[in-house]
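Next up: a single chain in structure tokens, the form predicted alone.
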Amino acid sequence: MRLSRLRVVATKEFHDHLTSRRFLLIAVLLLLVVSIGLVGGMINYRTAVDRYAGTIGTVGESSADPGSATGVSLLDVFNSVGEQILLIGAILGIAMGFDLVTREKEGGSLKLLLSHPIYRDEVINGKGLGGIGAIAGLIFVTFAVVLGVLLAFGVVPDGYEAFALVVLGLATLLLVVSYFSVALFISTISRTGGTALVAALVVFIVLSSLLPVFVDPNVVGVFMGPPPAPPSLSPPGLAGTQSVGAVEPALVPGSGNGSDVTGIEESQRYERELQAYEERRLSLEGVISLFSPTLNFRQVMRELNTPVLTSVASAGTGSGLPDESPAEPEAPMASVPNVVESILPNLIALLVIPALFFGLAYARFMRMDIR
């Protein structure tokens, strides 16, 4: 594989995507939906901040952060934008990749291309890199629009909000690339573009809708069975014989019959069994979540919003006395290492789908019969 030929293929694919009516239509739709949702969210944010400013204006100057005091944060706006990106981004990835190979195979251009001095790995790698480059460019433009709208409203993100915006952009890129790689693989195993589109939509429904259902604790319990039953506090044979307010022998230390020791042992055994059950349940949920870009993307958004929710709760615990020091506005920045640690597994999981399906697309394309 020569980098010069790979660069030529990737540049051609990148240009084809940017000039494709399908890509431009979805890009305009994405920017339009994000802009409308962002403007609506910013109007609500400014209204809440102005209401808070009018309230404290009659009391005196306050150094508390308006976002913390009102319970409203820019991250709420980011979350609403993220939910809109979630659906349109997945559609964008599928639309860009479902016919990358089938279109050229049906038109005969793939056979003509491979008749030139170019290797198959350069073709499939170039198609992948060109598509990822177009996606990255669109995501960059989208979040530049988000930042522009914020500045137009006179709102400058603080350190943590800027960090959250960058992480959300990275997660969005990985989300779209995940569905792009799925569609690219399906394009290599399908005979026609219509078949590839239907198959890609089926996989999208499975990854985005069905897998999240299996993460529900009630559904997971169907596969794992019921949790361990708690031990009975009453000794056998005494159920229903005690009067109201009587003390159970199992709870009376030194009763002489060993029931207190038995009760402690049963409680400890129940705690061990329950902990083991929860560990197995979390492990199963983790395996299922590993293959769902939608679940991991939402988990990233949830973890990014956690420090702000914590600071809002902490801000409401003060007594409101004049000599009480206000909450520090930069408190969420102290949680950046914790947030990075919590979202790192989800970001890594978002890399699993692209790596897996692009590897499958590479292996399939290298063995494909072009005749």
Second form
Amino acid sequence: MRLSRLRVVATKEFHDHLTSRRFLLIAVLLLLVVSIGLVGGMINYRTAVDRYAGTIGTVGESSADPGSATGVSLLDVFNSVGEQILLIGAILGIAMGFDLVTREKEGGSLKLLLSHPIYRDEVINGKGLGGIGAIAGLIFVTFAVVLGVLLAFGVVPDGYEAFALVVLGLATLLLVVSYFSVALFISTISRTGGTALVAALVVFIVLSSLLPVFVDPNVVGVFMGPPPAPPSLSPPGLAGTQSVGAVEPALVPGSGNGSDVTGIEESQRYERELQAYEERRLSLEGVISLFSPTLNFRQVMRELNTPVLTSVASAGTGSGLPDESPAEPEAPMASVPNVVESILPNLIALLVIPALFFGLAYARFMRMDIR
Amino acid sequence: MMITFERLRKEYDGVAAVDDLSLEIPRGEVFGLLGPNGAGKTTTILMLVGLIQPTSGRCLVDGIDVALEPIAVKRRMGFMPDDVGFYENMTAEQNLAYFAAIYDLPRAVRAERIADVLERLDLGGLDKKVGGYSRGMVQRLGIAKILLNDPDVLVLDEPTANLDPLCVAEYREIVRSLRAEGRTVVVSSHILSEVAKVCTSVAILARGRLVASGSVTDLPFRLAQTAGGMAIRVETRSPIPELDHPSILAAEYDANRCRARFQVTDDVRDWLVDQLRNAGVTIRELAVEEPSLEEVFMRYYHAT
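What's the form predicted in complex with its partner chain like, now that we've got the form predicted alone?
Complete assembly follows, chain above in first position.
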């Protein structure tokens, strides 16, 4: 493979994307939706901060970081546009990739291009790189706009929020690239652009709507079989078998009784079995989730928000305002290493999915008869 | 030989699109691949330019195996497919610049070549995007493109399909000039008159197999031989004497013997001219009534 030829193809593809009406339309839509969502989110954020400032004035205290204590984090603001980014990003990826090969096949330019002294891998890699470059450019602009809106509202993200913003940007890039790769692969196996579009939409629906159904606890339960049955209630003395969490052997009265002991053992076994069942269910859910770019992206967003939400839950009353005892929150603060650890499988999945589909597209393109 | 096909075979789902094709094309020929739709012309050409892999056999261009060294072959080759398609969002110059960038040529040389071929094909100074071009202009751009790398071999698949008569005339001129420059040109077509007008040699394909090949002038004669003879028509100013030659099967004279038609098994024109001159007969016209290329094609095609 010659880098010069790869660069020629990638540059042309990058330019084609940036000047295509389809890309520009979706890009404008993305920027518009993100901007409107952000502005709305920021107005809510400012209102919450002002309300908090009023409350502080009442109790005569101040806080150096009003945002974190009001229960409204900047991450909530990002969250408010996350679903839109998810939907438009997936559509963007599919729109960019579904006819990348079929269009050239149908128009006859692929035959022309490949009759030149260029290897096929230079063409398919160039197409991939050009597309990823255009996506990266758009994501960068989008997040620059996000940052611009934040700064326009006089909000400077703290360390964790800046980290979250970068990770969210990375996850968005990987999400769009995932759908782009899926669409590119479909483009290599389809005869026409129309067929490719239909196939790409079907795959999109499967990955974004059908797969999440299989992650639903009830559906996962169907595949795993019923959960372990609770032990039958023994007459006197054995209370609390209705709720597993409430079973505390030490609290069960009459512990010298032989039937009570058996009942406790059964309850403990049931608790262990239920716990194992739940672990299997969660792990199955996790595995299924890894196959969907949509679910991985959602999981990353959720994990990025979780530490803050935990903090809010323990610091406030749920209304976003501090309770009467404004003590230091006991819940753990957002920890970058913890978050990285929790989102790493999803980020890896978001890397593996495009790599897998690009690999399939590559293999197919290399062996394709150009007729 | 500039191009060699060695026992070339291509199968799709077990069905042979090209079957055991062996053929040699000398340097400097304008070679026509003739056959109806589905005869295997395009499949043969796509294997020649390295776009599809043969199931067996091989193609050689100036001794280089296309499958083993595709880049080396493509550097010396220009290909215009039947459904030639350019990037419609780009101008002619931008399209050519993109394809030219694939060749390892200095930027200045590329720019010069692009300007030259655009000028030669009368496409210079067009700012319009290719999407707005007529079919004829796209075809001209296709020929401009194949000249970018100054190739030794040009392969044109159905080059006159969908062209108007003016464009066809232009195309013929271009092919003649390419031949005059010593390039080898392979043209596939199902339009017999087109092949007859521009090609020096021809191969007839039917159902993926080679059924006949030879020069455009020889092939009808060979058919005539295999079909039991051809006719030579002579018109003179004075009566034609009795002529006898082993190749003359029969002779028909008109009433004053100034016109004759000889049924022959071989080309005896030179002998006839000598005999008539020796007899002091002035020849007004001497012509061979040979089968047209179309007759040749139909005969061979139906024989398979």
